[in-house]
Amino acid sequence: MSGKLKVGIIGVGGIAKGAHIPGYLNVSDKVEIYALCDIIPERAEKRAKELGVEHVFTDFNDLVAMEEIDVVSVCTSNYAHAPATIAALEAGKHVICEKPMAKTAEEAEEMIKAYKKSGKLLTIGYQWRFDPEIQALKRHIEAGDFGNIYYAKAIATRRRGVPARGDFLNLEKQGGGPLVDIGTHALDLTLYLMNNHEPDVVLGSSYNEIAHKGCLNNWGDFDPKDYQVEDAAFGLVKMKNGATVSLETSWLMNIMEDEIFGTEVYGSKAGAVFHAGKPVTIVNEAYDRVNVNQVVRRNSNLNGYQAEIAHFIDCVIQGKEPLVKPEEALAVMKIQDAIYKSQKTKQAIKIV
C-alpha cells in the first residue's frame, strides 16, 4: 500500500477529541485525517478548523461515500454505532468503532454480518487490552502459569462518577449506564485474559438507588429528572466450560474508594489482581507457601488509545487481524444484554 491512509471520523465529540484524533496524529507518517462528520455542524466545523480538514459532513453516509477514505472511526453515541459501522463497511472501509460494539447484541450481530461480507477489518475500542501490565499478565497466562482459570472478577466502580454530559444519561441513545460505559471495559479485559468468550447463563441485577434522589457528583452536576439509566449493575456469568465470572459496575455507589477499575483472575496454579493505578501482582503456590510477584513492566510511552490506533493502522497496512476481534466484542454485548434482561424478568438468562 503506497501513500498515507485517509481517515474519516464519524462523531467528533469527547472520545474523538481525546482519543482517536490524538491517536491518528501520533501516526501522522502513516495516516491523514481527511474528513469529519458530526450531527452538530458547529462542532464539526470547529474541529475541522483545528485540524485543517477540508471535508466536513453532518450525515455519515456522505462521509463513507468518499472513495478516497480508507479507514473510518465511529465515535458516536451508542445508538449510531451499528448504522454508521455497517454503512462504512458496505462502502469498503476498514472500521474501528468505539465501545460498546452497539446498543444491543442484535445490532452487533448485524455489524458482524456486514464485516464478514465486506472483506475489510473491524475492531472495537477496548483500549485497555493494550495496557503494558495487561499484556504482561496475558503472557504469563498463555505460558500456562495459571493453569485452568475457573473464576474471575470484572470490576468498574465509581463512588460519585456520573459522566454528566452528552447522551450518557439517555437510555434510548445509549442503551444503559455504567454497565455499557465502564463495566464493558472490565468485562472485555476479563474475558480476554481468560481466553474465554463463550457465556452460557447470566444472572444479573441493575439499580437506580442514588441518582433518582440527586446527589453530589465528582463529574459535574446532573438533573435527576434527566437520569434514565442504572447507577449500578451486577452480574454472575456461567461460561460454557464451567468457569464463573462476576461483574460489579457503578457510577454511583456508597463504596470506600472513589474509583476501582480492573480485573482479577484465579486459576488452578495462580491468581492475579489488576487494579488500574496499583501494582499488578501474581499469587502462586509453591512449596506450601504463597509468593507474590510484581509483574509491572511499563515500557511504553503510548497510552492505551494511541497504542490501539497505531495497532489498527498497522493491521490495515499489513493485512493482519486486530487484537480486538468483533466476535469477542459480541460476547461482551450478549452478557450486557442478558444482565438487563435478567433484571426485567427476575430470571437467569440462557445465552444462545
Ligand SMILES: NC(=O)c1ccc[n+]([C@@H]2O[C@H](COP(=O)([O-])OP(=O)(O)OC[C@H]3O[C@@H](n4cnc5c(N)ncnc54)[C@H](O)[C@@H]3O)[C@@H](O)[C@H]2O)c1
Contents of the next structure:
Amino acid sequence: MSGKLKVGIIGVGGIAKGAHIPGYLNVSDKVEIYALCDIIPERAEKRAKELGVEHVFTDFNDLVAMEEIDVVSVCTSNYAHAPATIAALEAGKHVICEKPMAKTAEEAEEMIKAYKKSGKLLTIGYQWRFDPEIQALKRHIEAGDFGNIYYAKAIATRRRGVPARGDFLNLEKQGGGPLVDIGTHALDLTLYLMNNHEPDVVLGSSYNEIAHKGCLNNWGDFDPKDYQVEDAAFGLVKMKNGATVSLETSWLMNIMEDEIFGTEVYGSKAGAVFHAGKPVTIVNEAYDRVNVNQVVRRNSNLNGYQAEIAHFIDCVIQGKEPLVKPEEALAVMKIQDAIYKSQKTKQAIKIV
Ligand SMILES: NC(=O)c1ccc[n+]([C@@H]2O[C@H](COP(=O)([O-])OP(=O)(O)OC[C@H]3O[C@@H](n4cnc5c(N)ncnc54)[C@H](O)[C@@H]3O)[C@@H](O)[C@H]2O)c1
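Switch from the form predicted on its own to the form predicted together with this ligand and print that structure.
Below, the chain from earlier opens the complete complex, with every other chain and molecule after it.
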C-alpha cells in the first residue's frame, strides 16, 4: 500500500464519536480521517476541530465526490443509511455502514445491487460478532461440537433503557424502535452462530404498552408524545431448514435485570448461553455425563468496535471479504420487516 487510506465519516454523532473515530485512530498507521459530514454543521465543525480534519460537509454527496477518499463510514440515523451508502459505492468507495443495514429490506436490496456493481467492499456494523466469546463459540459450532442447531433465542431487552436522543424515537427517520436498534444485534449474532441466513416464515408482534403512558427511563427523559416507535417486539422465525429462532427485544420491559443481551443456541450435541457480561455456558454430554461448562472469559486488547474497524481496514488493504456480509445483514432486515408486517396483518409472513 502506498500512503494511508483516506476515510470519510458521514454522520458524526454518538456512534461516530464512540466507535468509528476511535476505531480509525487505533489503526492510524494505516488510515487517516480525511473528511467529515453532518447535517448539523456545528457538530461536524466541532469534531473536525478536535481531530484536525480539514474537509467538512453538510451534504454527503460532497464528501463522496472527493476523489482522494477510499473508505466511508455511514453513521447517520437509519433513514440515510441506504442513500449515503449507495452514493459512496457509486463513487467507488468501500463502505462500512452502521446497523441496521437500512430502514427497510427493500432499501437494503438496493444497497446490495450498488455493492455488487461497484466491486468495492460493503459491511454492516454488527460489532458483537468480534467478541472473543462469540468467536470461540463459533469455532466450536463450526467444528461440529453442537450437532444440528434446531433452536435459538435472540434476546435484547432492557428494563428502562430508551435512547431518548437524536432520531431514535422517530418512526419516519429510524423505521422502528428496539427491534431495529438492539434486537437487530441479537438476531445477527444468532443467525451468525447458526450459520443460517435463510428465514422462511415469521410470526411477530410489537407493542407500545409502557412508553405511551410516560415512564421512568435510565437513558434520559422523553415526552410520550414524541415516542412513535414500539417499546417491545417479539418474533418466532421458522428457518428454511426447519430450525426455529425466537426473538425478544425491548427498551422498556418489566424484567428483573437492567438489561439482557445475547443469544442462546441449542443443538443435538450441545447448547450454549451467551449473555453479555457473564461467562458463556456450554452444556454437552460426554463420558456418560451431562456437563455444564462455564467458559472463562477471554480478554481481548480490542473492544468490538475497534476490532470491527481494524478488520474492515485489513479487508480493504488485503482485498478480503469482511466477516459481516451484506447478504447476511439483509436476512436480518427481512426478519425485522416481517415482524412489523405480521403485527399489522395479524398473519404469519412468508419471506421471499
Ligand atoms: N453498532 C452499534 O452498537 C450502534 C450503537 C449506536 C448507534 N448505532 C447506529 O448508528 C447510527 C447513528 O446512531 P447515533 O447513536 O450515532 O445517533 P446520533 O443521533 O448521535 O448521530 C447521528 C448523526 O447523524 C447525523 N445525520 C442524520 N442524517 C444525516 C444525513 N442525511 N447526512 C449526514 N448526517 C446526518 C445527525 O445529525 C447526527 O449527528 C444509527 O443507525 C444507529 O442504529 C449503532
